[in-house]
Amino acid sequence: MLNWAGNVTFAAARVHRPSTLDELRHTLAGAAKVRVLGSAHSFNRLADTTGDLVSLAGLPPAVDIDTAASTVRVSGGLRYGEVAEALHAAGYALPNLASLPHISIAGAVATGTHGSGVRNGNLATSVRAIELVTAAGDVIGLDRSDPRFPGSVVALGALGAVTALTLDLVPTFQVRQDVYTGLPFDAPITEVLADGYSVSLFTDFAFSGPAAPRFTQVWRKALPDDPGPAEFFGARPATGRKHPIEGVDPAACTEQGGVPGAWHERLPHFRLAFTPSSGDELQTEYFVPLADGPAALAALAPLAARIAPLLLVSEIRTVAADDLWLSPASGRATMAFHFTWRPLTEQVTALLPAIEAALSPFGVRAHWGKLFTLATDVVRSGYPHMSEFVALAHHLDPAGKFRNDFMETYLTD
């Protein structure tokens, strides 16, 4: 069995797809080693195991809206795109979405996956409560009143199988999406990224030739009454629809050109009805404090000649600070540098230490579900609550049933 990108072959002895909660409890209680698999959109071995691999996609779907509390209880195995459609139809929304609506809710939350926007937290910040099945097969719930809660949301599957989450809702809203091209590379990127509800910058790191250096595209998502300027920090409106990767058919992308639409049809970059790519790619993402973002980008510039030949596209975006122990935005407003690579595992892996060294002065953190080579002590030192999280994991899973090689490397005292 392969992950979405095809770069990881899972080593699991058995794969389970329980159809009831009792079946899941029995499977977990009887396993010696187990990991829970979401949409397999992880590019490293975070979800791997030599024991039992469990998918939650077969559990009964639930989208239960509490209108009095403005919350929704959803099954962890559902995808964001599926839940978003139901929420919008009922007059509700989530504050933000990732670029892909195809990812599972439990998996995205567990890894601190995010969208963009200086005022928008990652997807886990909408979680009000979680329900999970522990290694012993017990069902427990944790909410914001529990002191363990900040360590239980972005938890990398270390605490158990998250079967349901309760999410905060806001009234449904509309968004317009405008794409600009030719943003100068010396533009004040912190200001650019703050000028909209959700803003993403794209570059190919092709810093040579008469048109370079520059950002190839800016995707600005805003409320309908905020049309944005005709010239955006020196960038001009795109002529026609765009895919983030220059030259790729934009049919899979959400509507552009300033046409207002429902939040769930504009905040993601890609449409639920389309597979955005074949998965024939690799991904890496690094996080630094927002204030250090321009200096971090300048530190990456000398590596452009090495990055560009391996790169499909790089995206720069922002994430608001939160208080979740293992969130990449924990305790600090964040700028994220995302790299979508050509499927050249050896070459990409060999380049990552140079990128990480360039970003190391800025307290770099890595996306838990993507490729990175940061040393164990560097990873651990980036999270002040790491020891508390490890203690929580040992308490709920004393035998280490949910631990794998990835966990033992980065999450063991």
Ligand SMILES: Cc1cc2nc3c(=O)[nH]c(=O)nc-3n(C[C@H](O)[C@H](O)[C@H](O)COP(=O)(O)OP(=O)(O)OC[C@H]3O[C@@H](n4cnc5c(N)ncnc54)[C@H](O)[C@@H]3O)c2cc1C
Given for the second form:
Amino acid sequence: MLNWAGNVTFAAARVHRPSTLDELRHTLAGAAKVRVLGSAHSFNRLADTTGDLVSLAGLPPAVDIDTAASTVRVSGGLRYGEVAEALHAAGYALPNLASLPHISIAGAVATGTHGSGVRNGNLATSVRAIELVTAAGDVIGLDRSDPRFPGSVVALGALGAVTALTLDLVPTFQVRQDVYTGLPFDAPITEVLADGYSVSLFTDFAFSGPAAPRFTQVWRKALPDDPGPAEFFGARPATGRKHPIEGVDPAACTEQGGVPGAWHERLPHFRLAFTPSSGDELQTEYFVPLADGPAALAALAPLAARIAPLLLVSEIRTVAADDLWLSPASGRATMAFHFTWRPLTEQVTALLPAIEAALSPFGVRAHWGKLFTLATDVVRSGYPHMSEFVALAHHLDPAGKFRNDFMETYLTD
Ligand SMILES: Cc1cc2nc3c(=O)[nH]c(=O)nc-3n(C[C@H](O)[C@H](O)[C@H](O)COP(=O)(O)OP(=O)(O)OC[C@H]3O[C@@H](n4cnc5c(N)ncnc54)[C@H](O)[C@@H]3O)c2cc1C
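For comparison with the form predicted on its own, kindly provide the form predicted in complex with the named molecule.
The complete assembly is shown below, putting the previous chain first.
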């Protein structure tokens, strides 16, 4: 069994797809080593186990909207794209989405998956309560009133199987998406990224001149009454629809050209019915404090000649600060540097230490679900609440059933 990218062959001895909560409880209680799998979109061995791998996709789907509280309780195995349709039909929305709607809600939340927007937290920040089945097979609920809650949302599957999440809702809203090209590389990127509801910068790290790489595109998602200027920090509206990877057919992409549409049909870059991104790729993403973003980009620029040959596209985004212990945006407004690589595992893995060294002065954190080579102590020291998280995981899973090689490497006392 492979992950979405095909670069991870799961080592699990057995794969389970329970169809009832009792079946799930029984499976977890009886397992010696176990991990829960979402939609398998992560690029590393975070979700892997040598024991039992459990998918929750067969549990009864629930999308229960509480209109009085403006919340929805959803099953963890559902994908964002499936839930978004139902929310919109009922007049509701989530504040933000990732670049693709194909990922499971529990899996995305577990890794701190995010979209863009200086005022938008990652997807986990919409979580108001979670229900999980522990290693012992017990069902527990945690909400924002529980002191353990900040450690239980971005939890990397270490605490149990998340069967349901309650998410905050906002009234449904319309978004327009405009793509610009020709943004100068010395543009004030912090200002550019803050100008709109959700802005992404794309670069292929190819040189536009002797000194600097180029930005290929800017994707500006804004409310319909905020059309954006005809010239955006020196960039011009794209002529025709664009895929973030130059030259790729844009059919898989959500509508552009400023045409207003529902939030879930504009905030993701890719449509649910199509393969997102390239499909044949690896991914890496690093996070630095927002204020350090321009300096971090300047530190990456000298590596352009090594990055470009391995790269399909790089995306720069922002994430609002939160208080979730293992969130990559924990405690700090964040700028995110994402890399979609050609599927060249060896070459990419060999290059990552140079990128990580360039970003190390900025307190770099890595996306939990993507490729990275940061040393254990660098990962650990990036999260002030790491020891509390490890203690919480030990409390809920004293035998370490959910501990796999990834956990043993990065989540240690
Ligand atoms: C094409 C593509 C585009 C992407 N775009 C973005 C993006 O825009 N922004 C971003 O931040 N990331 C992005 N990612 C990364 C992706 O969002 C994360 O890897 C995310 O974790 C994938 O969710 P999943 O359901 O596939 O989780 P999986 O990879 O299946 O699992 C991830 C982790 O979640 C745990 N988990 C899953 N389900 C449960 C559950 N029910 N209970 C407990 N633990 C669980 C697993 O044990 C594992 O630790 C992208 C990935 C791909 C392939």
